[in-house]
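One chain comes next, on its own, written as structure tokens: the form predicted alone.
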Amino acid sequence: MEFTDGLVLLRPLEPADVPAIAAACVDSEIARFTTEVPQPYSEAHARAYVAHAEREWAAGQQRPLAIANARSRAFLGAIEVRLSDPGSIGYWVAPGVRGQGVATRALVLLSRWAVTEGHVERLELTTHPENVASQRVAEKAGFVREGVLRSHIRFREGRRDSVLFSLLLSDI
């Protein structure tokens, strides 16, 4: 399963992505705003992540994908959709490609597929309250901000709030 808009390609994660995943995930912003990226991060973590992605594909309810350059297939980040009720989606991009529209393009590609072909009637996205860049990505991709979920997620420092966004078929 691959998706592209001609500039961004969403493709399965590959063992060849491990060095790029490891390099990206040592970034302090990824650590600051995600709950599932261990710190410190190593290539062993990246290998485990790629293996986990393969198992999730086989199980059928989650679709973890690499965000890549459409021409070179070079790894730029990761995105994952959970095909549940409600569905959920999350993403991160490497520091060197932030602010270039990569995350927005990837989010549009996968979220549209989830609500049109993946049978997800409501797709939710949550962000850290201080992650303004990710909130802008969600809004540019057509997600609607619904509010703040108080003490929503257990985080490294304890529980934290989340900003909730959603996308419905009627939003696109």
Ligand SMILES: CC(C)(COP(=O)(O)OP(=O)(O)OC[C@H]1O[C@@H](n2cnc3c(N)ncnc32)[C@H](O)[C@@H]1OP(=O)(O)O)[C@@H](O)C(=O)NCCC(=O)NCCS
Given for the second form:
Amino acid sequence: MEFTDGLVLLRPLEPADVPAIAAACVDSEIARFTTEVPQPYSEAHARAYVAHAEREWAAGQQRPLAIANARSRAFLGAIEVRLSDPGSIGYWVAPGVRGQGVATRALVLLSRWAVTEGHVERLELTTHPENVASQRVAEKAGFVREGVLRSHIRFREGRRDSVLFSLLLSDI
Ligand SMILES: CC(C)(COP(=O)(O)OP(=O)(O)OC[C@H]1O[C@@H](n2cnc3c(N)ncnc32)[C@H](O)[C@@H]1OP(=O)(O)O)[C@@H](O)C(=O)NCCC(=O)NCCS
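Just the form predicted alone so far, so send over the form predicted in complex with the ligand.
Let's see the whole complex now, leading with the same chain.
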């Protein structure tokens, strides 16, 4: 499955993406703000992630995709939605291509699909309270900020709060 708005393309992850995934995932912001990217990160993690993504598409509720340049198909980041009730969505963008609207475009594409064709009635997005860039992305993509979940998840340094956003079909 592929989605595009003409500038950003969401496409399946490919074995050819492994070096770009491994290079991006050593970034300290990804380590600090994402809960599912292992640290330290190696090419073996990237290979396992691509293989896992293929299986998820075949079997599960999870829909992981590469965020790519629509013209060149070059890898820019990753985005993943869980088609559950409530659904959830998460993303990261490689450090060298941040600040150009890539995450926002990707989030708009996949979240709109999830609440329409994916039949997710409530789509949630949570961020670290200090992750201002991701909160900005959520707001730009039309998600509604609902509040702070106290001591929400156990993370590397201990439990942490999360800022909760949601998107309903009626928001778009
Ligand atoms: C969060 C992340 C995905 C954003 O990707 P991106 O492609 O740069 O996002 P966009 O360009 O669409 O938008 C970023 C917005 O945040 C703003 N921003 C970036 N850094 C910021 C900061 N430190 N303080 C305030 N705003 C900031 C940008 O100015 C932009 O907003 P604007 O369009 O109003 O100017 C990227 O920084 C990333 O991968 N971070 C590490 C992993 C992560 O945090 N994932 C999300 C977990 S919830």
